[in-house]
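Heads up, the chain below is alone and in the form predicted on its own; it's given as structure tokens.
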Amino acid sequence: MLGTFTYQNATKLYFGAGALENLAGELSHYGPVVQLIYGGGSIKKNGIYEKVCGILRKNGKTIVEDPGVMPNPTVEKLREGVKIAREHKVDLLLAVGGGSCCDYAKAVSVSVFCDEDPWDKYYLRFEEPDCAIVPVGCILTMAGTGSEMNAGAVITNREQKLKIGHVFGPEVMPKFSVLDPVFTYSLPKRQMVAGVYDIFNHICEQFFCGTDDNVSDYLAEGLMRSVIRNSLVALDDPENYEARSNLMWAATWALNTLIAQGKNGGDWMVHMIGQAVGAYTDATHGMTLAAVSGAYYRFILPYGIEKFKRFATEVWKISPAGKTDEELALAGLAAMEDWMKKLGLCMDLRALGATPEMIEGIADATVLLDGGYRPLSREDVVRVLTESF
């Protein structure tokens, strides 16, 4: 295992059925005003909202409502949340929902006491916070992003057609997160499978890079096998606790920085292209990843063929007998795409409402990184997008 690194994870997790019972103990560490962040109202239908509010009231907290966080949180919504936090002098940002709510809460947390526009400071200039940070807590209702145990926050600027993520330092990570797999039972199938592929691709982004014998790769392979198996179980039986709990736990470990150690940052180009697609279509994040990943991985396969062979044999258990290196590597990708089709994922950009006329703009909006086996040029991105239709 090559390289040196420093590893820290500051988030305290409460995991399992009934985990919400631990919220009261955490609330004692914070002041009286809580900004309650949630999305379109599904937590009111499934009863989670009343449970959380009941605990907050019982512990003497003043609840400041901040609903309406969309699947791709916008800069306008971010500014609205900052205004709410400032006006009410909130002591804790409590996100109840999926990764978008958690991301949004973290973006608000670093912006409340910032004198500059958060979009310019954090998402265009990529500066770090130089102000006080409002603490964040998360109550997760969807497994996918891993935002409950990392410092990432993705925000969309629809006017500029940009969707950008900023990974902050450990001081921005949620102070605590509550993960009850039962809370994910009521998710619509489309959201569940989109989250599943987000988990899987987070692992792929960190797996398809580097050539050394790395413990992180062995961990990644185990996580991928677990996601594959449990996603199919949950697809047939949405209230299978074992499957849902495994998916929720895998989502956390896929992106809490553990398997990134020794990986020199990872690839992340599927995410960069997918996020640019999302900025143009407002499509669900996991679906944008699914739509472009096949074309991208086939493009870079010749440059990292040993790892793609390993992907085939260790993750998909494909025998190498009678196959060339390329045939084996491609068989792994074919197995992945067969699984994706079983889940009902969007396999091309047309399914997301994208048109060929968007290709040039999406390519312009794609952030180019150099951590993978073949750093892409803008022309390469155009080729990947074209082959994704």
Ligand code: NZQ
Second form
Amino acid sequence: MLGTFTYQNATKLYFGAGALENLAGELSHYGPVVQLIYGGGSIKKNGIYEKVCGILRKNGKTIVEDPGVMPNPTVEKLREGVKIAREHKVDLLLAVGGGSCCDYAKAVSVSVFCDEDPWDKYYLRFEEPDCAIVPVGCILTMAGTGSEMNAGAVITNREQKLKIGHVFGPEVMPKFSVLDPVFTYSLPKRQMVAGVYDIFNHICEQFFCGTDDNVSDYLAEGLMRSVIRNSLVALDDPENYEARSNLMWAATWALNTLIAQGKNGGDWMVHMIGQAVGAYTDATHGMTLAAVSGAYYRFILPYGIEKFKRFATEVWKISPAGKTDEELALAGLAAMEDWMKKLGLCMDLRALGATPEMIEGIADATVLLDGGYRPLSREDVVRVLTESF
Ligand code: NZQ
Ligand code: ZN
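Structure of the form predicted together with the named molecule, please, following the form predicted on its own?
Once more the chain from above appears, this time first in line as the rest of the complex follows.
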């Protein structure tokens, strides 16, 4: 563990079956007007909407509706949400949904009292908020992004074909999040597995970097093993509470900054390429990551061979006997890809509706970071994308 860091996590979590009963207590800390943020209607079908509205009404809150947050929330929707918050002078932004609703709520929170356009300020110029921030609470219905306990907010600008994440400071983290694994039962299988791979890849992004002996890597290995095991249980038995509960908890810890400590920023190139793919295809986030992972990891493997060997032996329990270093490292990746196929993830870009003509544009839209074992050039990104078809 060689890093120097300050660790703080500002979000209070209520976890487990029935955790929503804690909402009333939290509501007492905020004023009367609540902007109720949700997506395309899943919460109306599974009954969560009625439960939440009942608690809000019982606690004397005025509900300001803000529905229609789409997967990969757009800058137009963000501007609409800011307008609603301003018009009604809301006291709390309550997101009920997956990462898209939670991210959107955070983006609205830093924009309500900001005079500039949020896209330009936070996503193009990467400035930090210098205004009051409206508090955010989350009621999570999908395990995956970790948005319930982090300060990330990813927004898509379809016109500019850019999908960009801003990781804000702790003041933008949700003040509280309610995590009831039962709420995830109604997720379509495709969304569930996309979330599973999102969790797994968040861990990979922080594991495949650095060469020091680091507590974060041991935590990462345990989380990965739990995700592998429980994803297969939930695949066969979607209402298995134990599996859903483990996935939900692992998702939170995969990206709430804990395993980022001492990791010098992490790799994050699968996410950078995946986000650029998302900007072009509007595909489900976890699927974009799955489609480019194989090609990306094979490309960087020679530069991080020790960590890839460790991935094979510690995460996938592959015996090193009789294998060269490269064979062992590749066997780990092959095991990961077998598991991904078993889950039914999209394993190439064609499956997402992308075409080879998009490669140059996606490469242009990819933010290049240098925290991984082999910093990529634009040409390297083109190569990874080409091998992902
Ligand atoms: O919109 P509704 O009708 O609610 O349906 C949603 C949506 O269609 C559905 N869903 C969610 N919970 C459900 C459910 N359907 C039935 N039952 C339930 N219980 O699932 C679909 C996807 O939801 P979404 O919120 O888009 O998924 P996810 O949680 O994967 O969030 C994706 C967004 O988060 C960003 C992604 O880029 C993407 O924009 N990310 C945020 C991160 C962060 N804050 O740190 C990190 C991630 O890497 C990621 O980039
Ligand atoms: Zn992700």
